[in-house]
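Read the single chain below, which is given as structure tokens and is the form predicted alone.
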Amino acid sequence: MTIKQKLCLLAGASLIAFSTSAFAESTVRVTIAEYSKGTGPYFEEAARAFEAANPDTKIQIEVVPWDNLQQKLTTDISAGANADLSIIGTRWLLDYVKESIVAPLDEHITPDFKARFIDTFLSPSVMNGKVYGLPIAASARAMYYNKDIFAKAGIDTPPATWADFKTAAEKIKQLGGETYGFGLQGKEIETDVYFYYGMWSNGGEIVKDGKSGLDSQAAIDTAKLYKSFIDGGLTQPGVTSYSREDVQNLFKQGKVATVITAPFLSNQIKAEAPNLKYGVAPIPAGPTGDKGTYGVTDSIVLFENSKNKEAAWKFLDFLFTTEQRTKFDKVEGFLPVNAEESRDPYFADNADLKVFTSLLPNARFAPVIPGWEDIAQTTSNAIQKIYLGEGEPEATLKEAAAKINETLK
């Protein structure tokens, strides 16, 4: 073979290599928290729609149960094996920002893009003047009540105060059988939040002036109140064996007359218990009229070590179009985070969602502070101890508050 022929072959090979690299497919990996049976199918469908419009990008979806998500992310990040994008609890974001794990998104965000959002839900992901995440899920908490059980017990309206609620629960107990007035969560994620509902109603705060509010009179009164529901047989037996999902299932089965939870329960009832007659009401107020609901956002973040930031951002932009947000929130039963989406009749005319949105002005969000997950777990451990009768409320809460104060330091 002549030198000229060899050069031609080399040139041809180089051209093929250049062509292959120029049109190489980039893969964006996305870790998704599983909210319901519809979560995975929605994101797979969204990924395929995005790929059809962007054939040079492959979207790889990995769906992870919520209870396993934080541990998976911790393991993956430590090994440098994390995805490009991931859903996280917004309450974890500060620790991620402090450790430079997530990338700010400001260079991609235009005024028009930012204007898509309802500020209440975008602001929790803004830290030090920079946007580190986008609100992929938003909700608040309210009380669901079983209208048939209330009617049988002679209760005309949902309870306005905790005192009214206890009276209602006692009337339901008098019906006999195995139906209980107060569906009370006692294990796993948001066990602490279920306690905060009462504490906020009593005028308490999770953290005040840099110190735990768990040893406040409001917290002590709430612990005594909840324990009186348990001891009076007004909750399902063995509350510390019941997660949020477990209590929701009891409500769908008609075994508890109330449950405090998020808007997504409405969709579950329609699908799994369509004959259940229920209403949605604000969480009962305390003796001074204070009301408390929990405002929640989960964020989707871009990791700093991503090698595909531009393609990942393009997928984020797609997910936060009005069309995609509307599809996702309808699947999951979340509150709209997109201003235009909120005007869709599905949301604007939805009686259940109107209750939740009416509570947002007084919603409390988890404090954006370092060590929040440790604080939440310490609180849950103390509450479980009180529910089980293994510790007196005041002493147990004071001990937990001292531990939390060490974390806060």
Contents of the next structure:
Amino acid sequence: MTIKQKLCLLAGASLIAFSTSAFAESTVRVTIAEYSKGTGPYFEEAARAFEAANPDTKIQIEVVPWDNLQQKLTTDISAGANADLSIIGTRWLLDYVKESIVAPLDEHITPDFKARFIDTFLSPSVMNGKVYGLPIAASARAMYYNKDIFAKAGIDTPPATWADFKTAAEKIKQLGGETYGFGLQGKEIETDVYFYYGMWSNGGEIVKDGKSGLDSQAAIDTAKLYKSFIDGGLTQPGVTSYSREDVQNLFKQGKVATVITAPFLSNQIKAEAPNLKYGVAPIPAGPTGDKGTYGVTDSIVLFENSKNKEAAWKFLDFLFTTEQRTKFDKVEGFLPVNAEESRDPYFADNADLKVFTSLLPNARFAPVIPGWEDIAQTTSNAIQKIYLGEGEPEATLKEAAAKINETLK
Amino acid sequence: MQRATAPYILILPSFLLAAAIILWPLKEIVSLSLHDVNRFGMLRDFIGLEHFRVLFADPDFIAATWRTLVWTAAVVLGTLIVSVPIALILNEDFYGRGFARILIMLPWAISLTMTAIVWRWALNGESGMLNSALRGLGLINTNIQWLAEASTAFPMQILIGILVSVPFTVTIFLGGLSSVPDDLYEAAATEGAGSWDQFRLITLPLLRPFINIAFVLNTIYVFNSFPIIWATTQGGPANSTDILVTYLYKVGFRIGRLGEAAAVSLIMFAILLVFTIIYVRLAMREAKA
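Mind giving me the form predicted together with the partner chain, seeing as the form predicted alone was just shown?
Now the full complex is given, and it begins with the chain already shown.
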């Protein structure tokens, strides 16, 4: 090798070194909650597509199971080792905003960008007039019912009210065998929410005028109603050992005739129990016609201590293009948050999703209060006691409400 | 002079290492437990023993403490009682002993969390294997909802705890048994000692130090064991199967009261420390006597 060749090589090498330092100068780390086994691959693919268009930015995706997300964020943030962007439950957002952990996004948001969203889904992430997160995932709840079981019991339509529902469940019980009318969740995450479905129908609220609504007449009536389902053998036995996934599995196996859950169950049924004949209906209404569904969004937030806010924003902008949103919501079975996306035939002509979107005007989002998880746990504990018959509904709920009022102060 | 300083210099590096990984976090935890802390671990005002006062006023914490003691005692004693005969059998020479040893040790090769999740499925009320096995055998007519309430869930958790602690304990005992010389038994047999006397007068006393070590180590592991209870019931329903570690996890990472969580972990540390000191004292006095 001549000296000239060596020099050339050296120059080439330094050029490569220089170019990498010039182009790949920022790395954006993104913490992603794993909704399903498709979540990780989707975000990896999106990151690669973004990198191809923006060679000066590297996207590093970190996928965490939902159950560990809070723990990971808490430890990362307290050590100052958090990512630039992260998915969080919008119901936790206030705690983050109060401590100035997350950055407002308003300086980046153009009217055009804002116009991409369906307003219902963006508004939960708005606090003190500022946008602190973008709705990465959205869902609502409705009642899935098993058409075969309903037909066998001689019921033609899904129940419109809780009274109808109870009659229907009794008819299903009379079929004999181990099939139950009401799949009732009594364990782990969202045990409280499963109770709120009935409470909203009875006209109750989680928080009213800064006080817990758990000691309201609506809540007490709901507790008695659910307990009468349990005592009458109209739910699966041992409700406190069934988490949301467990009840969904019972539904797929045809062991419970109904389950109240999110749109993603449709995707699961398609994959795991394609022969199941089911329909989707609104959650039954209460005696005065009140009804409600739970609207949930998860937000993707930008951390205040991020050193790559510009690059991170660009990636957010990319994730919320119609094309990317459509891909993601198809993978996960979530509701479209993007107005243009919702007109895509996949969503617009989907019978199941239509029911969910029709419920949105009545959707209750988690109230903007500090300590949501604390309140959720107190509520779940009280409800479990009632389900188990260890606590009288009224006294147990009043005690829980007093505890929640302490948290709300 | 030289002789007196040399040992200290020699142990200094390992002391520093131990200090860095034990004493420094301990100091951090003490400071967390005495301050008002936000959910992201940032210290605010010094509040003294307020977190401890709140804890001792919480009936769930008191209940979890008692349950932890029951859990530890039941799993550790149960493990010891089950492991001694298993070790004795596996120490005998019989056809297929190697296979039997592998079977007993196998649970050890699987992560605790996996075992616990498999049990969660097995204990499922409607589609669990345990119920279908019991129904198949004609022992029950209706499904038992094992995890629905503490009265059935907690005993099952203790049984799982025993099952996963057995391999480790048996290994220790097998090591102990192999150090007992055979001629002791031969001599005892010629003197007319039956097998029960041989076990009582030779095996048990010689196995004593091994039982002690298995007792102390198991106590520490079981007291701090998280996966079994978390994977099966998450301490529920209504906190009725919570032990201190699961309570700690909920307070710290679900609810985000890191100060109280730090206080719980200090209390757990103190309980284990006191227990270990008492036990080591007792064991040493016995050894001298």
